[in-house]
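Only one chain is shown below, in structure tokens, and it's the form predicted alone.
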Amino acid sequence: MDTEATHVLLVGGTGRFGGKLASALLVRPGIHLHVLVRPGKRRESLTGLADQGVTLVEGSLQDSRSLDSAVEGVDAVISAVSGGPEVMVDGQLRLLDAARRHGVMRFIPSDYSLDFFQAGAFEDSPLAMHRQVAEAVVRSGVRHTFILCGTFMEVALSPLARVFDLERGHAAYWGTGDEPFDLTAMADVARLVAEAVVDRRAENRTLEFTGDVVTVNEVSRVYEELRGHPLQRIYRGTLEDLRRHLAREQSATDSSRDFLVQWGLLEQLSGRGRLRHAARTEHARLHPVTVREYLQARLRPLGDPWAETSATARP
């Protein structure tokens, strides 16, 4: 084993955000990256990672024995999984137990969300899954870092959140349209995680990181400035109407991704879970992408209209 390198196991590294995390970790000097892959996953789809020197480890969050093998000899574990309680809670707790048994020196659970630590705020919300895992992490004694970033920019400004459909030129919103929410680009969050996992100053801390704070009306105005024509705005009801709508959906859904995204936005629009922003200057050197910059790249008239802004290209 390379005693000079910090060996980091990334779980969920083949997903959209996980792929950006893998890229950010690969360019950090002194890190040797391991990626957990499900048994039977087609190896040709992972050739790019293997070619970059990544160690591919077969395992599953449902199989404690495979997790023991995956974390053996690893210094840090980063989770980037998503899904319902069977993944976000049960699976991550198995991963945490394996990390504790094998003396892993840092554990970063899959948060990358709003502030779910606010007392009494989320008992009735699917976001309580994050707090349940965080409390178990603290009790375990494993050194850790929690990362809070609001909502991913690429998700909140996509049809997945059921607010903006920029391709069709409309926004269907709840509330007044003037409620602020926190957005951060995936690549920026990935760079912060890649720094934090080897930074002793981030040990046993909660890091807040925000690219921008906007409202539905502000995003609409930026769109209109860039495109030169109005964004059709469709009023869907009050925030309480949205809460009742999601409560009805919750009984019929299996914690689908778009449902969780909508619930997270509801919490932010309602003022719950907003980041304090007191620590934003701590990470200002990362120059996170703003919503205007993101939309300038995404809505540019030439080239790929859905190209994502890469924070790594910024000075």
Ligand SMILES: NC(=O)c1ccc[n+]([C@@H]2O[C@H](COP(=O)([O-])OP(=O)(O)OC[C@H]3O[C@@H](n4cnc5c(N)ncnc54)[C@H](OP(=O)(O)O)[C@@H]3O)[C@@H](O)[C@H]2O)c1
Contents of the next structure:
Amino acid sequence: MDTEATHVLLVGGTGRFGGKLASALLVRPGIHLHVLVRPGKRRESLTGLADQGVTLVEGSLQDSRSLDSAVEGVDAVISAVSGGPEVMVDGQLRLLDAARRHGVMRFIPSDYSLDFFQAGAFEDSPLAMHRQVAEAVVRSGVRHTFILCGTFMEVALSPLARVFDLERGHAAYWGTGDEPFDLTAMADVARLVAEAVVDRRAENRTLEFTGDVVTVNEVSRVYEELRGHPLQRIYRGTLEDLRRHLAREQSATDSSRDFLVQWGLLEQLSGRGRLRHAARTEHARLHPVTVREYLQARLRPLGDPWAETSATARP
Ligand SMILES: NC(=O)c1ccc[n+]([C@@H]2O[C@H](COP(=O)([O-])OP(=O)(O)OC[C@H]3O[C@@H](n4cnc5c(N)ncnc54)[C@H](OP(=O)(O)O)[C@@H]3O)[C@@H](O)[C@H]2O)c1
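Go ahead and give the structure of the form predicted in complex with the named molecule, now that the form predicted alone is out.
Every chain and every other molecule in the complex is listed next, the one we just looked at coming first.
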């Protein structure tokens, strides 16, 4: 093992956000990346990682012994897993326990969320699970960093949140349309994590990081400017109506992914899940993309015949 490098174990590196994290960690000098891969889940993308010098370790959050071998000799553990309580709580607590027993210097749980310390959460919701794990991390004494970033732009501006459908050109909103919420592109959050994991100043801190703070009306205006075409706005009701609507859906859908995204958005629009200390200045050198830049890379003016080939995505 290279004793000069900081050895970082990434768990969940095969996921949507975890893949971005692996890329961000790979370009940072001085880090040797280890990625935990579940048995039988080897993928082609992992061959690329192995070619770049990443150490692939077989294991699962369900298997404590595999976690002991995976954390042996590593300096830091980053989790980017997703799933139900058996993964997010039981699995991550097993990982934390292995990290504690092996003297790991930094633990970053799989948060990347709005402010789950303040937001309203129901039992077994992702926000409640983040909170439960965070409390255990603090109690464990393992040095840690919690990362809060609002909602991923890729999620909030997609049909998954059931607000914006930018392809079809409409926004179906709740509230006045002027309530602010925090958005950050996944690749920017990944760069922050890759920096924080080796930064002593991030030790035992909650880092709040946002690419942009916007309202539905502001996003609509940016869309209209970039697209040269009005965005049809459909009023769906007050925030209280949204809360009632989600309460009905919760019992009917057993908390599907888009239900959880809408719940998170409600917690932001109502102000409870908003980031209060997101100091753009502290992380300004990372230049996270704004909503305008994000949409600029994805939207093209109607009727521009060259746009298909010229549009490039920054995040
Ligand atoms: N702020 C936001 O808007 C937002 C939006 C989405 C997600 N997030 C957060 O981002 C994080 C990652 O979410 P994601 O959507 O990227 O997740 P994802 O794509 O579903 O990936 C989940 C990862 O967890 C791994 N995993 C699941 N069960 C495991 C186990 N028992 N042992 C080891 N690994 C296991 C998966 O491995 P396999 O490949 O082997 O299945 C995969 O690598 C979560 O904390 C989520 O809450 C935030």
